[in-house]
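Read the single chain below, which is given as structure tokens and is the form predicted alone.
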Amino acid sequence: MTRTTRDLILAFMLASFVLIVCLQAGGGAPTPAPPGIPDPGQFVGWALPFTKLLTDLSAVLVIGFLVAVVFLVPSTGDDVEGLSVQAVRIASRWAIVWSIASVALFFLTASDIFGEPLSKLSWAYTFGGRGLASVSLGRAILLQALVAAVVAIAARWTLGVRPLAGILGLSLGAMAPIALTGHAASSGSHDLATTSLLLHLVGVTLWVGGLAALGWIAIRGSKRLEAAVTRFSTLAVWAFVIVGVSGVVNAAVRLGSFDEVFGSSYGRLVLAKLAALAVLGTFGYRQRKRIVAAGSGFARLAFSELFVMAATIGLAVALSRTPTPVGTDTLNTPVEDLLGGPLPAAPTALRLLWGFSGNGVGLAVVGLGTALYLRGVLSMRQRGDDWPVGRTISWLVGMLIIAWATFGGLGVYSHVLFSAHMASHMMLSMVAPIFLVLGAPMTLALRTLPGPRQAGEISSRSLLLSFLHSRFSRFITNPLVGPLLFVGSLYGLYFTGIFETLMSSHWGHGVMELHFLAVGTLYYYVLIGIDPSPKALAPIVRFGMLMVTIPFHAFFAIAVMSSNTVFAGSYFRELHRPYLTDLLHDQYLGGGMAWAMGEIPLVLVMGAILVQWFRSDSRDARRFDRAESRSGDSDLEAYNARLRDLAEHGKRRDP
């Protein structure tokens, strides 16, 4: 037996114990159901947490091997070597591991649910018309369980680091629906719970997977470990900042109030995976402070921290088993189910101004955002580069007009009243775009990712690069396609039946939110970026571009107000809300906004334009001005010469 499968059985074994302990300790441990009560039987009961066990585990593997090979472990190539192939060997196994273990997690949440032995589970409860499949939550497990065979099969005939980097953000991609779809959905504040767990996921199967990953290298002996750890350090951080901050708005809105810290079996649980985090952070501190090159030497404190980190995933698995004491039946009006919580007070111009939900999908947003961009501009200021002040300024305003249509008062309202919905839409499909572009944040980020640490390696600056340099790039920069996705997303979501499913389910609103901001980000990145483009387009092609895009803007507003059928009514309907109560004039109010909104973006747009216009004849300028210099009057003299000679030849044929 290798070390590295001796490390991994006494992980599990760790991680297992923990993982009994807890779920006696939180009530989560599965007990006989009083008679006439269905009951899926103690194996079941035990079964499931430990399959999920399994399943995290398998997936934490899975990532950080390709985490190491992609980012971590220096190449000289195109392709992965040394380790790095056998790196990708592992990840291919354990994804396969990942698979059939959520195909396992699949029957046993069906035989849990419906409280059926898996001994009689039957085709109605697994893939019938209400068995598990027909819900988000078995479609969640089942789609897991077909990426990471996706994975397994990708990862078995790859060996290229950019199709590999594809690969890694499939494999993160699969952990968002359950994720989404979890008990974390059923609660209150589920936009905030369900966007929380993911980072948290997200953050320690990049810390733990590619810790794990760095520790089977140093075992193996590699020359490359001491330029790969570094590298992590710096990954660790984030990932430690990422799970501390994720992990305790997840617990808040889990626990409701701070009594149940303490008062809790719950909260002592997350007392106590506090405390490992603790432990994991000076665990850190301490790798941070002497990295170590020697395999043994990194290898020893590598191993420490990974059984405490097998132990805090085996708490964090009861944790998903132990009854919260905020619980899953907090919303308990149908209005409330739909919004995730109360229908908010009559809009006043305060509460527009200042108010506040819950919403995660803008609160990471803006919170990833504001943090990444502040620190490559720190980056920037440590190496002695300058960065000009007003990008940053752009960018921070973009952010705040982020934050105010999202989770500030007017997200609050956008939820509940079509006319505030629209100018959250405004703002971020056609206001905030325009700052964030102007912040330049592909040139900073060219300028701050690690670059390669040796000739030939394709470092994260390099992906970059090739991402802005593909196909994929030059196809959606064309003039047209940005325009067309702009305009065109407007009519086919407002009137067809998008809009009423996407406004009905917890999920929609985000998916919105990040498609406005994407598509008007395109839109203006081609227009007024000053960010590298795979083709630059000339001033006068800029402005015509928004000059044909504006009129069909107009339309589409003048549409929504001369419509006589209300978008989404049975959703606006089944609100009740005792304001506003006339849905066809908060419409055409919406409409409105969206004509009246349209002229601010237009003015800014073509300030940007005209000062870049100028900027761009006054580089032609000084540029033919320098030409000039450098070639003194050398075409003057070589005019007069050739007249000379046309005067000579003149006078020799003159008879």
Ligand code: HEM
Given for the second form:
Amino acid sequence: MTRTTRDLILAFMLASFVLIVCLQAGGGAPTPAPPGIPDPGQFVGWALPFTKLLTDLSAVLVIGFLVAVVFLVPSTGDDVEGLSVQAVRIASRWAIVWSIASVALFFLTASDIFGEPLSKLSWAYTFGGRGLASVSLGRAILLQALVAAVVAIAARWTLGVRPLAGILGLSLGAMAPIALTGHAASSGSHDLATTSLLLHLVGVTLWVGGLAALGWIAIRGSKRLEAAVTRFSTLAVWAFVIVGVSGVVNAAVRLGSFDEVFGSSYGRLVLAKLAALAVLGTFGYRQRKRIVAAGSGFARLAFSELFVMAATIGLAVALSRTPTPVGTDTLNTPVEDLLGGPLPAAPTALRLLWGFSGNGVGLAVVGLGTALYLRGVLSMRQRGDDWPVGRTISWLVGMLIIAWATFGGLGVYSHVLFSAHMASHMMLSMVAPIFLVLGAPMTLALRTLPGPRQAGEISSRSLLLSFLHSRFSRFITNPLVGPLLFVGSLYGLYFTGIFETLMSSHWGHGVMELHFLAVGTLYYYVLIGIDPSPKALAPIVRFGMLMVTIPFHAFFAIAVMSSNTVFAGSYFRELHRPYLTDLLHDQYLGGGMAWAMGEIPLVLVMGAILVQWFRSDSRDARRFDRAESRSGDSDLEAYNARLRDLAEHGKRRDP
Ligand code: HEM
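Form predicted in complex with this ligand, following the form predicted alone:
Below: every chain and molecule of the assembly, starting with the one above.
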């Protein structure tokens, strides 16, 4: 048996041991159901958490080995080579395990939810009309199984660093379904619970998986290990912070109050996780000290750390099976179910200004966007390079507007009032992006992302550059595509049933907010962006883009104001709000918001384009003058020479 296999089995056994102990201690262990209550049986009761453990551990290994070959281990060309080839094969094999374990998890979950032993589990309970596959939990697990299967096949067929980066992105995306299972699926603050768990899982898989892959490379004694470990150290610091913050946020949603931290078994398990994170932090600190001192002993520290991580994952799965103090019955009314919490009180200026809601998507975008940008500025400063403070302020203003429109006062009412929703929409797509693109995030990324460590290596900076020059980027930054997406999504969303579908689900609302932000940022990136873009557009073309957009946007606002149909009518009617009860009037207000908040930024941008136009013209004129002064007035010279030729010709013809 190889050392790797032995260590893997030991890690799984340790994680399983911790899982059993914590399930017993926390009250999550399966118990026979009282007579008359459907009971899936002890086998399912225990097989389910173990299968969940296996899905989590296999996901960690797939993502870990992929992140190692794409970002950590230096390569010398478009394809990975040497040990990295084996690492890709290992990722592919574990993706198969991940997929099969997810399928098993589906049937075990169906058996658990319907209380039917596996032997009696029929089509009706699984894929039938009312089976597990008809609800988001079941669909999430099946989607995870499918994505894992695609990753297994794709990783089998390619060794290209760029395609592998894509496969890594896909595997990380497969974390979303997992975030929708466990406790996050079934209680209040759904949006915050799922987003924080998603970030938590992404952080955990990159951190634990990356270290596991480096441990595997260390056993093989590769020369490229130190370079990989140095790069991993930065990733580990980010993962440590993201895992800690997202874990605490997720735990806070489940615990409901501080008393439950010590007062409940769930709380005590969370404390154990905090302790585990502290231990892992100490390991990390010692690793960084060792790197700085160029000392040896990476493998010894790494393997002790990996065993603590395996035990923590066992603890985490037990936590996801332990009853939470904030039970699953907190949403008592259909309105609370729809909103994922209580209906906010009637809006006042103060509430609109200072309100707060646990909007996970907004918190994640603003938290990560601010941290990454400021980290970039800090690296520039540490290198002694300048970064215009105006750009930083502009970026932070953009982040502030997003914060207000998603988890701030406006965000609170964007779920319950069409007018507030439209104002939030306009803030996310029309106003915040102006400040974001003037913050030049791409330029900052290109100047601070790690570059190649050796000739030919595909670094994260070169990956971003190749994305910026890709056919896809050229297509979406085409002057026709931006306005089309921008205006098209307005009509496509509100004048079809899509708006109601997205408003009625938590993740749907999050997707809508991300869409507004993305489409708005793309539009302004092409229009007034200062970052490098695949094709620099002449001011006249950008002016044209604006001229095309303004009337369509104004017409949209008028169409909303004059519509006699309530958009997402059954959703807003189901809210039974005791304020602004006239839905059409509220919609009229929303149309007015779209007009005011739409047109004003566009006019401001028109001004900005005219200024940029004037500036580029005067720059051209100055350049022309400089060229003229350097080479004399070549045009005039040429013209005079021509006249001389003509005169000469005339003389010859008619002496
Ligand atoms: C500050 C420290 C941490 C806290 C407060 C924390 C908290 C949480 C919470 C509340 C959940 C959701 C459980 C549920 O569904 O109810 C969770 C899930 C999870 N945590 Fe942590 N965590 C922490 C650190 C870690 C660390 C260090 C690791 C791994 C090394 C980890 C791995 C996981 C995994 C794998 C899950 C998903 C379990 C599943 O549903 O399958 N966590 N964590």
